[in-house]
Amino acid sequence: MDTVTTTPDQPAAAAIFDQLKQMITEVIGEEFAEEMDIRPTSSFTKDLEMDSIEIVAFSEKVKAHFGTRIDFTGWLSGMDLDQLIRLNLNDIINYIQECR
């Protein structure tokens, strides 16, 4: 799957980013999240150091919050390992905006 390079709608993207950041904080714990600089360009593996179990928990939160139109797990399953390693919050923001 190709990486999406579109520029997200800024107000909507900011609101989605805030929600995703809150979900990440819930998954990894507030004490760890406070030590990290979570940005839209943060990658899950390198920057946030999330393991596969945490990513699955995060994807369940995305599905619960944004609804079944956002098939986050299905979208992730279509990616190869390199794409998953490079995945960042901007990719997810773009995906959510495309699905709405």
Second form
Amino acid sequence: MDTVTTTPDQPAAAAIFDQLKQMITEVIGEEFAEEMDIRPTSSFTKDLEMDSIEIVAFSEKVKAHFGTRIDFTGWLSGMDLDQLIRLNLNDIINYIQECR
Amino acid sequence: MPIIPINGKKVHVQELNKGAAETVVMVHGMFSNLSVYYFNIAPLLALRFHVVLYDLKSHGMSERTRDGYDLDSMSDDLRALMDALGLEKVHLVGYSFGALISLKAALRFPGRIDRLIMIEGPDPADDKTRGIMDEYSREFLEHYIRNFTDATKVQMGKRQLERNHRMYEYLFYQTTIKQDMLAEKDFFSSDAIAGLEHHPLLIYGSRSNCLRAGYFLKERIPGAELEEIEGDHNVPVQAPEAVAGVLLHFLTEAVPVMEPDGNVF
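Next up, the form predicted in complex with the partner chain. The previous block was the form predicted alone.
Following is the full complex, with the preceding chain placed first.
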């Protein structure tokens, strides 16, 4: 029987990615999101062109969805501006998984 | 997003560490929004304080409004926000235009404001400060982005440029903001400022073109302290940890007492 070898985290990561993609679409609007190739490696500022107030809206959605067990604002506050600018979806997926 | 009605308009509000005993309300500047505090400064203050951030009218995710950008109206909104959140007395931090709103609030309802901090408050009488409003154009914005991205670390793409352009266009050409600001030009020379009782902390970037306003206010306001931090007018973005450190130190130190002879101990 053929089996697909996956690490246990992969399905969860894919589900989190889908969720995050949906949140980004809600924040920037469907017409813009459709034009963009949103991937796990997409960075918020450079690739997705999100500005800081949109990242605030996105952060609030992450907190609302993934619950109080993740201190998303606290995690972000530990980063300097360069890190925030480089932040991509994978970083957030990893963080959410680490908190589970 | 938490949106509450203030004076008939929808206002976007964010609160951190709601259970804390003391509250710090933070007011952002013109053409900016609450995100200037949200990522770095507010979470550090929230380790100790209940922190309230809000988007001014027509900024961030708050509702657009055609008029009422004078400091009386802006400070009315601030007081209404405090009332809506059940905040009797707060520490107030304002940046740039937000510093002017905060100073006005402290003058108009001193009993509601505990400690006052003004970051990079510009002198409304300074033509260079006001001139920026007249010089504005898409070219100006593009020039700004090209030349100041190193300082602000903001890298704007086409969509952002368009969004920002629309906001400037709206504020400049469809609201009363320009006239309202012009009408405030005598604010720093008003007698009321010399009677302010809050011993405010003034924070300015050491290379800021607003620093002279800081020296002026320090001379005029009894008991004012001036702290310079390496940076320019964008100092909260350039040095958020240093700004938060100075804020925390000031907000947690013993309140100075004004002696009858005017000295501060």
